[in-house]
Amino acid sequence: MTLPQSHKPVENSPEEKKAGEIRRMFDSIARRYDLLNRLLSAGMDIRWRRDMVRLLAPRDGERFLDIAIGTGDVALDIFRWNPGKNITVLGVDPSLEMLRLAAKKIEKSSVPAGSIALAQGTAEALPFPDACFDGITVAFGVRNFSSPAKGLREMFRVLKPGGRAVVLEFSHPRLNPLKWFYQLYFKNVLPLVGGWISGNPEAYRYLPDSVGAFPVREEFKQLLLQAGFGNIEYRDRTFGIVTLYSAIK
């Protein structure tokens, strides 16, 4: 699988400043992130992305995006929810070093080869023409768009009539007990061991910063109406430590 080269735009917006900053960090814990990603949820990780990719139901011959890629956990479930289906993936991801790790493992895989497709890109600019993806999935990547609501009108704008558009992202649990206990684990105890064995303990602040800040449930379901998606829901994960969403074009 060959992967695009690397490229250093410049940088003259806050947007493009931004995106350049989340590119670094992610190329700088590339290696570790799995290994964390395990750690810090306790394997819970790999259950979301399963409910997401359940939620998505692949069907034979379709055609999807995953965004924000990373090492690629999401579009090989989509393959083991519906293997042997002619289905197609395109993964994008600004990380070249996160793409690089996801080749790896895309190539150690079992799924036939040429089925998953790396490019590195923004979702503030997909490079794809309108209306040619039956489906799109974001795993905790919309907290990292340097525009969200560009992001978003992206996403409804590469989508097939009725594709759907599954994101899973971070929220905030709603029972005050376990709030407490979250806020304590991801301002403290997160960013502690997540610096520690990644070596960039700025991306593990990074982490519940932008959690903190994100636009969750009623909110985040105003963002895609106005990016033009139809038939949005919503559903915790986990005492509402995750949220899933679902949209229509």
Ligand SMILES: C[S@@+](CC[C@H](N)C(=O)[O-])C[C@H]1O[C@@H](n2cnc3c(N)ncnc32)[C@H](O)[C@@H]1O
The other form holds:
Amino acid sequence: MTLPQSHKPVENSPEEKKAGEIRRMFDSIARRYDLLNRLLSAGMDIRWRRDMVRLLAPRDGERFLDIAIGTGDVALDIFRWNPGKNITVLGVDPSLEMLRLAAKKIEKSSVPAGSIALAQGTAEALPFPDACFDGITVAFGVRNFSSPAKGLREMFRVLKPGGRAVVLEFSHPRLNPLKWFYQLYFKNVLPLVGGWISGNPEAYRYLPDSVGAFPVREEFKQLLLQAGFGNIEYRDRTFGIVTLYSAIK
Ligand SMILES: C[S@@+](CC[C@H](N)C(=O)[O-])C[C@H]1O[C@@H](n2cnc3c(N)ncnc32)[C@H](O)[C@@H]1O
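Rather than the form predicted alone that you just supplied, could I have the structure of the form predicted together with the named molecule?
Time for the whole complex; same chain goes first.
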């Protein structure tokens, strides 16, 4: 697998500066990212991505874009849960360290050679022409966009008419006892363990902060509507720890 050439994006505006900080943060935690995902979600992240791929419902001959591909789990799961289908996936992410790990995992996997390609880039400026994908996935990525509204508009642009977008993102649990326990875990235990294992405490303090500040359910639906999407549905998973959104162009 050939990796995209490293390039240093310009960082002039506040938005570009924020994007640079986020990219460097993910570069720094990439090596421990998978381990921490499994550990901190008690393995539930595997089930959440499987549900996401089910909702995407890939068909033979389709071409997908996985935004914020990270270490490649969603792209690999698209093949894992759809064996024998002739599918291609393009993964995009600004973090070169994440892309390096994704490339290694893809090479070791049983996915047919050339079925997953990788590109360095951000959701806010997707390096692809209009209307070229049948479906788009973003797992735990939208929250990190320097401009979610711009990223969603770009997703709409590169989707074919009738194409579908599926977004998986952390949410805010609604049930009271669980909400209390979750806040305690998410705001205290997770930053401590994540910071210690990754060596970057700031990154695992950023996680609960960014989730707390992110618009969920009806508010996120409004962002999808404003980007042009229709047929928007959402459903909670695991008592509302995460929410899965689907939308059609
Ligand atoms: C929490 S990880 C999720 C990775 C993967 N989708 C998963 O399910 O494990 C977030 C990813 O978003 C990427 N990211 C950050 N800012 C982004 C942007 N503006 N556009 C696209 N991806 C971005 C990061 O580099 C990181 O790999």
